[in-house]
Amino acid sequence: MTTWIPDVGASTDPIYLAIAKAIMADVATGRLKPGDRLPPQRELARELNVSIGTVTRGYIEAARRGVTRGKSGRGTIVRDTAAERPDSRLRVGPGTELVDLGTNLPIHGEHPDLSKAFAGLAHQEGVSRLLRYQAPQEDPRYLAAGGKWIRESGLNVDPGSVVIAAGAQHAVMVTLGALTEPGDLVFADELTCPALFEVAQLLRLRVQGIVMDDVGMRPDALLAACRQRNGQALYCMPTVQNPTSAILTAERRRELAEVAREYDLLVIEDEVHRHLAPDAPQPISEIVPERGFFIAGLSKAVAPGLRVAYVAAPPFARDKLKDAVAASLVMVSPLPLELATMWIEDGTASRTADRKRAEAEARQLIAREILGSYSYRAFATAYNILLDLPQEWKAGEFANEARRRGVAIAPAAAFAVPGCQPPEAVRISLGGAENRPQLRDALKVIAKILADGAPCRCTRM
């Protein structure tokens, strides 16, 4: 651990932001080096005479900006950005537009017609109620819409079991926040959604990666981990997993459910991509309903700005989750919730999901046409592909080169649970392009980099 103490006294920024900026500045000057461990949050709070929450928020902001990462058993460390991720500061070529294929974007061109929805809202009697405090968790109409969306996402559920959250990431946060304690251990795929790392750092949870194969998480690896360490929860994306696009088979889901039941694990089943594979097997939460938390979000199926998600929770946990939602944001904002409810009720949400799935399939065909001679992992209707790189390439270097040529992509290290070795691979988001011609051009850039080969790393003597 480094004895680093930030100088925040002269800053006019909020203390948490001053801490984050001090970390970034000291990384830039070399005072902090890759692999350095920052002081424990409690110790730094005592040194600066601020609350632990302020230091935690500063560390989270530094992680969000890509300079630090929580590492299992080591606290917060300075990231080796050259090895782990592309450098966002790299300039693209003159006159080159940066195409974002690095963010998991759900095809913006297929969003619902917002102006039409607002026009309908404007003619509703008493629409101004949406600007007032409400109790959406007790509203039968909102709960019925949530139950319908969960059923369309594959789980037969009663509206009474629904908890409303402000997006899937918020749903994960309130579930873990309500049911775990700081220091608890969460099992997850060795490559998983990076949002889990942010939630775990905020809640001071540990995350252990579980070995995967082409189908997804291996039950034998989860069993071995449970025998060695006392875990409290399992986080998984069974359908079109991020970033691998794997889909757990029915047998695999049953086996994971058996391990969860044997070792008393809560199962947080994040199914934001379920609409991309509507015929996927039975949810794990249906196999172990007494411990399953099924999350059905709208951001990937309808629009990312629609921050609404629904959790099907067991009876023992529903009030705890509702209390956690209230503690974190008082209430889910009524305006997006009303939009979500309208679109679920009239079928707009499901029709939008169908259109996005069809467009994703068309984009996968474009990817196959351009990159088909290379090894990559994908599903026929997924938003992403995970491209395995030739031996001469490092993923961070490849991503940097792609950015120089105008295409942003994400190296696998961005998804690796601390302590797990990521493959030399990059995730390419096919939904990030505004249209098919732009996607085709961007993928041709990636194909050209592959054809050119890695630059020589040899040094002169």
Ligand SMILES: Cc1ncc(COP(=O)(O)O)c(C=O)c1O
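For clarity, a rigid core is taken as the largest C-alpha set superposing within 1.5 Å between two forms. Since we're looking at a predicted model, the values are computed, not measured. Residue numbers count along the first chain shown, from 1. What changes on going to the form predicted in complex with this ligand:
Annotation: Cα of Q438 displaced by less than 2 Å between the two forms, core superposition.
After superposition on the rigid core, the Cα of P423 moves by less than 2 Å between the two forms. Annotation for L38: C-alpha shift of 2 angstroms or more between the two forms, rigid core superposed.
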Given for the second form:
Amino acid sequence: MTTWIPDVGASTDPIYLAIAKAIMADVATGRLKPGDRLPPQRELARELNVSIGTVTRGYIEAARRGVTRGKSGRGTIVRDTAAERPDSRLRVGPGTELVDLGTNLPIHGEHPDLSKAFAGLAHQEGVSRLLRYQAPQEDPRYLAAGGKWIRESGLNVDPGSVVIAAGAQHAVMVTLGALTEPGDLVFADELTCPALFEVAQLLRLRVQGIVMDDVGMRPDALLAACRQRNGQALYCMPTVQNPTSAILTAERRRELAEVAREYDLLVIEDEVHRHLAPDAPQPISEIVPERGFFIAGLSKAVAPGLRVAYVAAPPFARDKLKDAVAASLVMVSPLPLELATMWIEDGTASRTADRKRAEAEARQLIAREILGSYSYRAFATAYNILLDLPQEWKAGEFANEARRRGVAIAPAAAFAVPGCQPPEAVRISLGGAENRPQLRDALKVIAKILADGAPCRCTRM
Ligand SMILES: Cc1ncc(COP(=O)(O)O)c(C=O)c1O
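Show the form predicted in complex with this ligand, please, because up to now only the form predicted alone has appeared in this conversation.
Below: every chain and molecule of the assembly, starting with the one above.
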């Protein structure tokens, strides 16, 4: 769109700020639409009779406020924030009024008491050792804590099989980084955790989506994909899948394991949500231990700021994974690892996970109360729901509308493996609200949008 000229005449702001504010106002009213290109800076400077520097500053300010982005060779574009993948660098910050139900947040209000833990640490003898270089991967105490956490997450392991990583995403990265080559193919659910896309992009891996049904990934579809193309790994979330909250049945797990064994796939079993369904069936890694990498994270069960996760890895891969951890960050940071270890040892970690599950259950009931007349996928103790939108809505537009009314949510496209057609659905993270009243208000906003219906321009032909 090159005909857009901002209305800055009446503004008392400095002109650069008036330009930025005009861009924001026009995005809010729909005069500027996602994907629209702003006029070249030189052209706009001429139109407004100001210097190019003033326009540049205005464009920079609009980008800083998150409504535009520069694309090399394409000028400045209005961002389609709803269709973009949730970006960890774009979290809702202080000073904004958005309620962030777009990020998979694990109910911050239920984190363990950090001051109490620090007070305990302060009295530990030799605590300054935590500031030194060290070898946590060889420390029997840290490995024992990792083993305990993995066992509490459903897989029976001994500490010798544990590799410590800086969060589940890092665990996925070091596993794939250590055991695949650029260009290799990873199979994943057709709607999957966006962390996989970031890792695959970094490692130059290809990802192929596998068709899912209500239970999760379909083994016959995985088999068909394996017959067609030579894949190296399967990435899956058997328990409370992100974003569908599906839980693979025992039979599905066995069938997927059989295909993985037949086609020699590594199985990366991301079980960060296992605490939300502790009675889920046997892990796939127990069925195919020779190829299973079971990831038990602490981010969703205890606190994401810890950046600690554990991988139970088969013998052939343990040293390779440890080398990949060392290559990527020398060592997992000892201070949070010490906290994680203390909390696993004294039971704080599992009690926190239980509290979060109970709070998630209460929040699911609130969702049921407010959105119960609409169709959505969820599990009774999951952090998220995946809301199927009525026919007249496109998910990106719905998410834009919710954002406009103060609630961030994520369209299903953010989770779709390239080449897979996402449903017109949005993931709503119930864990993102600070408390139940805030969640209730935010969900009422969503319900109101649904009740209002799509504006005419959204009606599909
Ligand atoms: C399934 C899944 N795996 C991994 C991650 C990333 O976890 P971490 O913060 O431990 O890196 C997320 C975050 O939302 C997730 O949903």
